[in-house]
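Form predicted alone, single chain, as structure tokens, below.
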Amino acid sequence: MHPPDGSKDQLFARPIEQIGSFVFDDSVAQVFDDMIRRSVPGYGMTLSLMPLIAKRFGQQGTKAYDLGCSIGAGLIAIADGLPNSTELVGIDNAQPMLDRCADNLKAANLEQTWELSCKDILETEYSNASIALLNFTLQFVPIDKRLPLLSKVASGMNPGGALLLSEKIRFNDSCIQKSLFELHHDYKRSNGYSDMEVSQKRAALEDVLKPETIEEHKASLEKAGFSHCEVWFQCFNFASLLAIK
């Protein structure tokens, strides 16, 4: 199940003389469910699969955490697999989505108790988890502090516990970043972005969304605390890691 649909996604649709840095403000919040599924091949599936991991590694009365929840999708499909004890847990710094968010959550009628947080994921103290979600938000995070929250997240999670990082990735070969990066907006395009709204929001993107390799996450996940990690999904360039603790 995912959130109910919103608006289309047209933030992009006409010439904008002066592209500020993307910003998760109500208009993207209204549109997000159609950007994210138009943006980011595999993401659909991604969703339809996180059950099965959320029923494998949820453990009774835990809480699961999503960091940087946006509307709310990502909660709703590990709920479908979590015990009814699990403690569902909700953090993101734009109020607007954590508003659709709130829409969503009811709408969905899940048997879990859930929380939502307007809170910095930096500053946030981690506990009793048994399932993580980074789903495309690590992506947003300044390099520098992203191994602190990676270990933030691992002390706070239980022994057996995963987290779900879900991100962008780049790749030191320079031909397949090139062919993966190209397929990327050919994906857009066949999804009815045009060449100005596929340029436009990589504009806005360019200096807030700093991607990093599979490489990369693997050795930070491994810094901060995880025993074992490996990549469960990948898309062109969008990946999936699993962590467990």
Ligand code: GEK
The other form holds:
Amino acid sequence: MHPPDGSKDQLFARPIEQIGSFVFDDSVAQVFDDMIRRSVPGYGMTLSLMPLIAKRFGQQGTKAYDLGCSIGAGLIAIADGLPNSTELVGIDNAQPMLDRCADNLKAANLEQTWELSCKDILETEYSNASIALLNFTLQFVPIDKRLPLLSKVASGMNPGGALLLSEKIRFNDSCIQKSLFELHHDYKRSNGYSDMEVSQKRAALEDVLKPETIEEHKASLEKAGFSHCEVWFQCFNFASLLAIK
Ligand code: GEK
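Previous: the form predicted alone; requested now: the form predicted together with the ligand:
Below is the whole assembly, all chains and molecules, this chain first.
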């Protein structure tokens, strides 16, 4: 998906004297598609496989939620596999992202009805869901709020429904942690980011993006009320879990 104003991400290309915490503002929204594709290994592949998962778990006359929907890539991907009777619900607390999301959804001419809501995903009520996406969003939620959020999503989900949880992950094995962390940065450099861009972005994300291990995610998903969960995709230190209620 290439939004009309989707230009190249150069937000960290010049030296920044005082690097503040990363925020999803208008400048990020403008370059978001380029930024996430060049920064998150496996992002495009994960999206391209989502219609298959949506097709298997989507149920007639239910809702499909995308929590932290950004500019709509996840909603457009799952719509491809979902029944026309599904109601798509995109939630994000950054209005600049939702403005672009609305443009992209209109341009995609989806068969399903959709609504977008500028809200905190922690403050949202979930009901009659057969699909929920948390595609690289939970990592931005404070750690102590993650289980309550997952529990809320699980309670709003129909039996047999599925949550796709994609995250940056960390590893307890320090050698693996170091190797996959460095490979992620190699990936970014191979996509044209300079050493300065990589290190300034890392500093901006340090306080806001807190990765957990796969084991921690699995334990939380189970506690939240999901009956089964497993990793279905991994690329370096980014993974996606399928959790079934
Ligand atoms: C994709 N899913 O392209 N409430 C609502 N939105 C939030 C919250 C919150 N508490 N915290 C963060 N966000 C997308 C990519 S990006 C991932 C998701 C990334 C939103 C935030 O505004 C942003 O749009 C999104 O979550 C995270 O498949 O940039 O690495």
